[in-house]
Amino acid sequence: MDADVIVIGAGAAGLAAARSVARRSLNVIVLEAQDRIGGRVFSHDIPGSAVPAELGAEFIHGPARETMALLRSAGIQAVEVGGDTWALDESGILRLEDSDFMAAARSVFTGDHASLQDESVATFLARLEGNHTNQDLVHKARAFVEGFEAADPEIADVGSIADELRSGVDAGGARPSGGYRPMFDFLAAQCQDEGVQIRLSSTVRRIKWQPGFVTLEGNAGHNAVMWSARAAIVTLPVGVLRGTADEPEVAVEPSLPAVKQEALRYLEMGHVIKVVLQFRTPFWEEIHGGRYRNAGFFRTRPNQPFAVYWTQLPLRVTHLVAWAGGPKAVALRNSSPSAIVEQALEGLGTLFGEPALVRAEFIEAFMHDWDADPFTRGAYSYVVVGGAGARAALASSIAGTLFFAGEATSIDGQDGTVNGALVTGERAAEEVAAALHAPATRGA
């Protein structure tokens, strides 16, 4: 055999699992289909800027203990997100006093109106919307589900949204200084110090397993390769693990048990269009008498293609992020990259009432199509109606041989977050160690 354990995927879950397994004196190989580590964390350097364009995950959500511990070990600071929130309405751009859309969502989904029924977010909110006094809260709750969850309210499970909100996860109170890449580089270096082999551009196409033995078939570059191990940890995103209607991205033989296949039917990948717009200067800090100098977030009208734009405050840099999630992202995904950038610029010009200035200041844009990426097939997971136990079912191991990690397997409300992925990687490593009777972990 090539290793005791093979980890499929070098994202947060895969690297965390590999490090933990290797510290138990087991031989570990990580196979990563892309030519980089990070998975759905993708930091793109902007010339002349100390802050990269984060084309995937950007924020630290909630206490995120594992993430914070890793940052401390790496000597990296977490920078608290700062700035005011402004919103565009019929009378112009107004500063919001109550800018926390997550607080509004908590009051709707977990407060006195909380639903005890198995139903969609849209059905639940429609009942509340009949009361005129609830309309503002309902609007914010729907914007939260579409934006933060990147979910379609028509199919998203209201109970699962409520469970996540009760977990302590927030909308993103901090960012790693210098972006996520240094943290991932540090985690990968720790893996290699423990003897882990990280093999990039190594794509798994088929998983053949029997109790105590796994064979993986795929490609390393242009060469067909086969790897074998006593066990495998699968960290593939839901969209890849489920595959398309025509054929799976990764075939599993024998097939996954019915309970896992059912779980995959109740887990959907959220849709996100995120565009990082680079400008010559941070012109938004100077316009209109400097009133937006300390702006952190700008929310647009409901009819705009991008729901929100944000700065990197407290750091003052020359790029803004445009974000569309859920149905808004679906509406954009058949557009060309240039057309998407055009709509982001048009929306920003409408927001500030300065379309000519926005065009004059614009330099270039950066984005990544996570839906079209064959190694992700979407942004991050959410539960659809009827899927209350889907994450736990997906997380369960098979015959002490196949183990599963990744944000979609998070059962403590941290799904969709880097920290949730790290936690599941550690959990899968413990399960593997128990199955292979490995000694207690060493190191810290």
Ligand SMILES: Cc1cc2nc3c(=O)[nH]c(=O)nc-3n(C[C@H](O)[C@H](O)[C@H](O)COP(=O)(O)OP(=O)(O)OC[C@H]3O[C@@H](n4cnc5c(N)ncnc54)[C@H](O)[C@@H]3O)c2cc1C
The other form holds:
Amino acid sequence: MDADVIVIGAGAAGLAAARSVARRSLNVIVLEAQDRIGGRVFSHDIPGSAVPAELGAEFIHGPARETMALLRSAGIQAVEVGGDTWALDESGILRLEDSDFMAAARSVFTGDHASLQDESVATFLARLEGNHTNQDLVHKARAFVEGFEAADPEIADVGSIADELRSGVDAGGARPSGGYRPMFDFLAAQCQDEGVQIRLSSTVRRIKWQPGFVTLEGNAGHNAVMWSARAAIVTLPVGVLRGTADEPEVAVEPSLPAVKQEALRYLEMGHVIKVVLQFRTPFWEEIHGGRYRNAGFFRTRPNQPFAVYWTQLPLRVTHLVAWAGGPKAVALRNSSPSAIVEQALEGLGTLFGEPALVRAEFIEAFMHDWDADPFTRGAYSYVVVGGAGARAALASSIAGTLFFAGEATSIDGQDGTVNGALVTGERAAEEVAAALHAPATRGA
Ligand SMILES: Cc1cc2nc3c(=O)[nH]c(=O)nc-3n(C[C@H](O)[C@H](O)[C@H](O)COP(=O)(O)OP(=O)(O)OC[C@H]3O[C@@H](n4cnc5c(N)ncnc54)[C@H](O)[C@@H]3O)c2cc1C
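Okay, that was the form predicted alone. Show me the form predicted in complex with this ligand next.
Every chain and every other molecule in the complex is listed next, the one we just looked at coming first.
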């Protein structure tokens, strides 16, 4: 055997799991397909900027205890998200007094009129609209599901959205100072201190298992390789576990039990197009008499391709982020990268009423195609109608041998977040340790 436990994936869940398993005196190898750690945390340095372009996760949502503990150990600050929210409507661009879309969504999905039925977000919201419930609240609730959850309201399960909103996750929160990468480098260093071997460019193509024994087949670089262990922790994103229509990305033999295959049918990957736009100067701070100097977020009109743009306030830097989630991202995804950037710039020009200035200031854009990425196949997971138990079913282990972690297996409402993924890694590590009768954890 190569190790007691092999962890597939070096994202948040995989690294948290590996560290925790290794602290129980078990040998651990992490196999990561890409030549970098982090998975859906992907910080890209911008020359001359203290803040990287975060192509994936950027915010710390809600209390996020595990993330905050990790940041503290690493000596990294969390910077509270700041600034006002401005919104463009027919009468122009106005500062929103009530800019908390998550609070609006919480009141709609968990308040007095909360849905008690197995139904989609769209069906539920249409009923509320028919009952003349406050239209503004309903629109904000829909924008939240599309933008924050990256979900399609036509199929997203209304009960699962409500559960998540009850869990205390919040939309804004904070950001790790200097981006997420230093925290991940620290976590990987902690793993290595515990003896974990992190093998990059090592792609698993087939998982063969029997109780107490796992063989993984795949490639390390261009070489075919086989690894074996007593147990494996699988942190593959839902999009990868499900595979493409033609073939699985990772074959499992014997195949996953029916309950898990069923769970995968009720979990969808949401879609996000996030473009980081780099400018010569933070010109938005100066225009229109400096009224946007303290702007954190800009919301556009519903017909715009990008729903929201944001600054890095309280840090004053020269990039803005353009975000399209759910159906808006789907509408954009067949466009070329340059056409997507064009639309992001055009939307910004319309927002400020300054198309020429936006063009003149623009330097370059950074983005990552999460849908096309064969190691992700989408942004993050959501539950479709009828899938109330899907996350728990995906999280359950098989024969004390195959264990599952990753944001999609989060059952405490933190799915789709870094913190949720860290928690699932810890949970899977505990399950493995119990199954392998590992000694108590050492260090912390
Ligand atoms: C655009 C975007 C913005 C986001 N914004 C935020 C945010 O602001 N705040 C927040 O908390 N969360 C955010 N998220 C979600 C967050 O990034 C994820 O929930 C979290 O990082 C998932 O961690 P994970 O370990 O479950 O999965 P991943 O990070 O996807 O890790 C899985 C790993 O498995 C590897 N892998 C895949 N296939 C194989 C294979 N065959 N063999 C070996 N390895 C393989 C992958 O390369 C990857 O490294 C965002 C995500 C996206 C895409």
